[in-house]
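Just the one chain here, the form predicted alone, laid out as structure tokens.
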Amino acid sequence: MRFLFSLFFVIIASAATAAPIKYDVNKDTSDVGFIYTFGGKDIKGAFNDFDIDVAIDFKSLKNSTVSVSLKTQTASGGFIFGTQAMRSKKILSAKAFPEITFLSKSVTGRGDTAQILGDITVRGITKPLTLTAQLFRPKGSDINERDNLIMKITGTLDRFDFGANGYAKEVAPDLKINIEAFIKKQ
């Protein structure tokens, strides 16, 4: 991995600002991925067009926010038939629902992990979702580095909750979310 040391969410009273720090996401190096089970095997998929907005308040984590927008037409299922199936009416219905969104409602943390509670909208259906986030600093960077960070976000959702129930015999309902965002202070 490109990082060694985690950066604690609840840290350092010195040098912390009162307002959240806004970050831009490097889309070229970031990976918005997921894992699904097809025929008993784990397959990695991804969204190739996305927007992620991040603001982190290191002094008061509850003031932090995360929003994610995924363009469903760019969903990749890991292989050509998986991609076609995923974009079809039976799964994402990408033409009718061109976007998946997540908007945080609260952020809490303990140690080097944060829980992001928010609402996710898939196929026009909105449900609560809790994600786990960790921040890392690049290998070899200063211990107080906050300008360039790596944010890992993980979680699980049941696609059946959103009416994406096509190919139920072949594809398991759970999707494991795995986002690795390289973020830079604005």
Contents of the next structure:
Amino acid sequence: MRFLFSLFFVIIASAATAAPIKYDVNKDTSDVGFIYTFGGKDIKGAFNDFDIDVAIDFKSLKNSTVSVSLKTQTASGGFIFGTQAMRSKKILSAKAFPEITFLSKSVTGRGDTAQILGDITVRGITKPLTLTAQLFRPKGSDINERDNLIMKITGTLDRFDFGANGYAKEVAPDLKINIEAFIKKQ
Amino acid sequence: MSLRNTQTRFGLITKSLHWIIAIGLWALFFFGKYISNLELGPDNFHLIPRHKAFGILMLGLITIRILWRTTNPPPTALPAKPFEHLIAKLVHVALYILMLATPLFGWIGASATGFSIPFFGLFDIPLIWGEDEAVADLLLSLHGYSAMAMMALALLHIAAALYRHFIKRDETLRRMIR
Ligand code: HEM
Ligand code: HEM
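Could you please show the structure of the form predicted in complex with its partner chain, as a counterpart to the form predicted alone just displayed?
After this comes the whole thing, all chains and molecules, with the earlier chain placed first.
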């Protein structure tokens, strides 16, 4: 692991700022990954281009917002044919639907994790989705560090909900979302 | 031994192509049946591009064989009843047609899946059809049927060759070997 944990509630408790802080995402170090099951084995895929906007209100978490846009034509399935399958019409149909978007509607915190309820749009179909977020400090940083943080977002998605149902015999419907975003105060 | 066919004998090139392609087609047939019944996963999916690459290689050899034959007619057929000549002729023509159609259907169908067709990691074979699930499904099932028809005719063809060799005891099979 490239960083040390710092629990969410620690940051929240020690925060002094009132307004949400806006963050930029470092695309080079961040990883928008997911795990899918192909023939019973877990494979890691990723989106190589994306935009993530984060605003965190450490005093009042419900004022925080997250929006994500993934460029489907940069989707990778972990190996060449997995990538081709992902971008094909039978899964993401990347030419017709160049973006996957997620917009948060409410953020609630409990302990060291936050639940982000929002709308995700895949292949033009919008459904509610709840993601789990955790914040971490970089290794060796000060306990009060808030300018540079690492946000981990996890969740599960059923691709069949969005008509991305190709290769159903080989590839399981559920995907695990695994985003590791290195965020920097604007 | 002559490279070219003569009036009475098959040349080395015709014979080599006949036997390499015969072995290759049987191998690809069983390979194809095997992969279409597999439960695909990370450990075995690479067999599909391998089938495609061998199939394209075979298509190349078949094309060379047909071109070679147009400039290089086979020796005069050995004596047989007229209807035997006719059936032999029909089966040979049908085999040539199926030898072209089978890999071509495979190539079009495989192209329409949208997956690339790497040629043994050297380069990618061009895709000759845009991504289209309906075309892929149709052409790949035609591919399977035409492969089956081809092998059924090949069995008939083999039976005729064995009949000529063991029952009629003529030179037909020996001529294709020696
Ligand atoms: C002349 C040589 C070839 C022969 C004899 C052959 C034979 C076969 C056979 C018997 C099957 C199984 C069909 C079934 O039972 O459904 C098959 C499947 C297939 N073949 Fe070929 N094939 C040849 C060339 C090619 C070529 C050139 C390509 C593509 C470039 C190709 C692509 C495929 C594909 C994609 C499948 C489906 C595999 C699957 O079910 O997932 N084949 N082939
Ligand atoms: C997939 C397998 C095979 C295919 C597609 C095939 C195809 C052909 C074709 C198209 C010809 C006609 C050559 C021409 O006149 O242009 C031919 C000739 C011949 N084949 Fe095959 N063949 C196959 C397997 C075999 C096998 C296993 C045998 C032997 C048991 C065999 C024995 C012969 C003989 C003896 C000839 C010469 C016939 C003549 O003199 O007219 N073939 N083959």
